[in-house]
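Given as structure tokens, the chain that follows is alone and in the form predicted on its own.
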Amino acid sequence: MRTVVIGGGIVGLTSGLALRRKGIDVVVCERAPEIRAAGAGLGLWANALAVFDDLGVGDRVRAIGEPGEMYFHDTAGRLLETPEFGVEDHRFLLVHRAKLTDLLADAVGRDNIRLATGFAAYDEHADHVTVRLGDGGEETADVLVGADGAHSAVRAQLVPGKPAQEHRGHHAWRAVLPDPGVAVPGNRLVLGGDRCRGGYVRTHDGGVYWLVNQFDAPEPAGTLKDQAMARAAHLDDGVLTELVRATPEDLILHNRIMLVPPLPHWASGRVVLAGDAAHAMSPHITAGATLGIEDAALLGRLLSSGDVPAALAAYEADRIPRYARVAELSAAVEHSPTPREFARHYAAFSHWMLTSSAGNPVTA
């Protein structure tokens, strides 16, 4: 069996690795001239780590990560307790996106990745799919995997009329500061006023990852540092403010959050979507990459049967109901009336995600 994966991000590379581990021939096509990651720190939950263990790279992933716990505090520094949930529902691993993509590209095999190769269109047939590429070339495969992000070109052909939509008023600012020069006593995530949340987490190599999010934000004005400082002020945390102040402007990333609306289908007989191409969601639940990694693992398992149409139908039947539930739980977090309710709904989401992963509980 031969598979073409469009997109060389974390989900595309994990898909390539999962398929290769099942003996399936894979080529990953990435339109950028190099493997690179957009973003900074990335939280991986226990279900993602279980996938990487199965794929033989779990120890290498842990070696580039720093264990952390997703607990929230109020602006006075008080822990917002969630006694109905266990510590396992709060644990995650913080990794740098760029380091993880490099690790996965090595695991897939650089010879199996075509850089500077964008996707143009596909022609689907009963027994194969012809993938037309931006450089004028073609690939013939048994299956095409669209893992090309929220603005997926594969989705535009497979499910026309479903472009990514702005999550109105939701913005995020973040950075990794390699040498913070600021005393950071511990990891801290704060739920503050004016619909802001943010905090900082130490990385495995001595740096600090900080982030600030705001719902219902006015149109940002000023420099990126000005914008992040204005939101950090609502969190009443001097350390966060100092970290933002110490960050060079060119290291600060700002995103207007985009969402993919619910799709009527994720697959046809020979074409399938994975990761953000199928379900880009708000990062306030910090689980988009983890859930996309699940997609990749499931595709690998199902396609190993050799019956492509049946495998893709089973994948869609599993994924669409799961993400409908993700959307419900995510909305409960976003619309929580108080910081305490936000913390409780967040723990409820992570507990559900971990205990329902692929129908089986996982452990950290």
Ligand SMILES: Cc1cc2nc3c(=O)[nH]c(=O)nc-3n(C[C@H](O)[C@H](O)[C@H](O)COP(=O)(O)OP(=O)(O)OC[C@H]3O[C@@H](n4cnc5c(N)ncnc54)[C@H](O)[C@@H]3O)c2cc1C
Second form
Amino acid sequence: MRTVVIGGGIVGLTSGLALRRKGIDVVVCERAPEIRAAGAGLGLWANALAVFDDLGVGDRVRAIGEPGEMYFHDTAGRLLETPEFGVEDHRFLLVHRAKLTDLLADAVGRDNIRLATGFAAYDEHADHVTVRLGDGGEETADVLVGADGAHSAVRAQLVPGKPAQEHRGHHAWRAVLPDPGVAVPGNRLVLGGDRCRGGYVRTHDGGVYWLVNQFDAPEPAGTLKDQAMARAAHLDDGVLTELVRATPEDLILHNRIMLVPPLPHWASGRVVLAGDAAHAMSPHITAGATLGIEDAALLGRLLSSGDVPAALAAYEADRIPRYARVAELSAAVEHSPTPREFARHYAAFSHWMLTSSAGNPVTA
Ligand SMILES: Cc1cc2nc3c(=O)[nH]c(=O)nc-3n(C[C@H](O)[C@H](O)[C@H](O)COP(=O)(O)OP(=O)(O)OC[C@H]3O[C@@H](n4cnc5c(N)ncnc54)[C@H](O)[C@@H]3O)c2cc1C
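Could you switch over to the form predicted in complex with this ligand, since the one displayed so far is the form predicted on its own?
Let us now look at the entire complex, which starts with that chain.
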């Protein structure tokens, strides 16, 4: 069997690896001239780590990560307790995105990745799919996986009329400071006023990842540092503002958050979506990549049967209801009336995500 994966992000590369581990030929086509994850830190949950263990790269992923616990505090520094949930519902691993995609690209095999190769269109037939590429070339495959992110061109052809939409007023600012020069006593995530949340987490190599987010934000003005400082003022225990102040402007990333609306289908007979292409979601639940990694693992397992249409139908039947539930739980977190409720709904979401998935090798 031969598969073309469009997109060399976390999910495309994990899909490539999962398929190769099942003995399936893979070519990953990435539009950019190099594998380079946009972004800073990334929290991975136990179900993503279980997938990486299954794919033989778990130890290498842990070696570039710093274990942490996702507990929130209020602005007075008080822990927002979630007594209904155990410590395992809060544990995550912080990795640097670029290090993760580099590691995954090595595991897929650089010879199986075509850089500077964008997707143009596909022609689907009963027994194969022809993938037309931006450089005028073509690839013939049994399956096409669209892992090309929130603005997926594969989705635009497979499910027309479902462009990504801005989560209005939702903004995120973040950076990794390799050498912070600011005393950081420990990790701290704060739910503050004016719909702001954020904090800082130490990385495995002595740096710090800080992040600041706001729902219902006014249109940002000024430099990125000004914008982040204004939000950090609603969260501050002193350290966060110092970290933002110490960050060079060009290290600060700013995102308007984009969401993919619910899709009526994720697959046809030979074309399928995975990761943000299918379900770009709000990062306030810090789970988009973890859930996309689940998608990749499930695709690998199902496609190893050799019956492509049946595998893609089973994949879609697993994933669509799972994401409908993710959307409900994510909305409950977003619309929590108080920080305490936010913390409780957040823990409820992570508990559910970690214990519920048929696509999750922890429970499968
Ligand atoms: C602020 C923020 C913080 C977040 N924090 C977390 C977190 O802590 N934990 C977590 O699990 N998730 C988090 N997420 C979500 C996570 O970043 C995404 O869910 C994840 O990166 C999606 O990976 P992907 O591979 O599906 O898509 P992408 O990372 O978008 O990768 C898509 C790839 O496809 C390529 N591509 C696009 N179009 C084409 C084309 N036409 N042809 C070929 N290639 C193409 C792109 O260049 C890119 O390399 C966060 C998101 C944001 C915005």
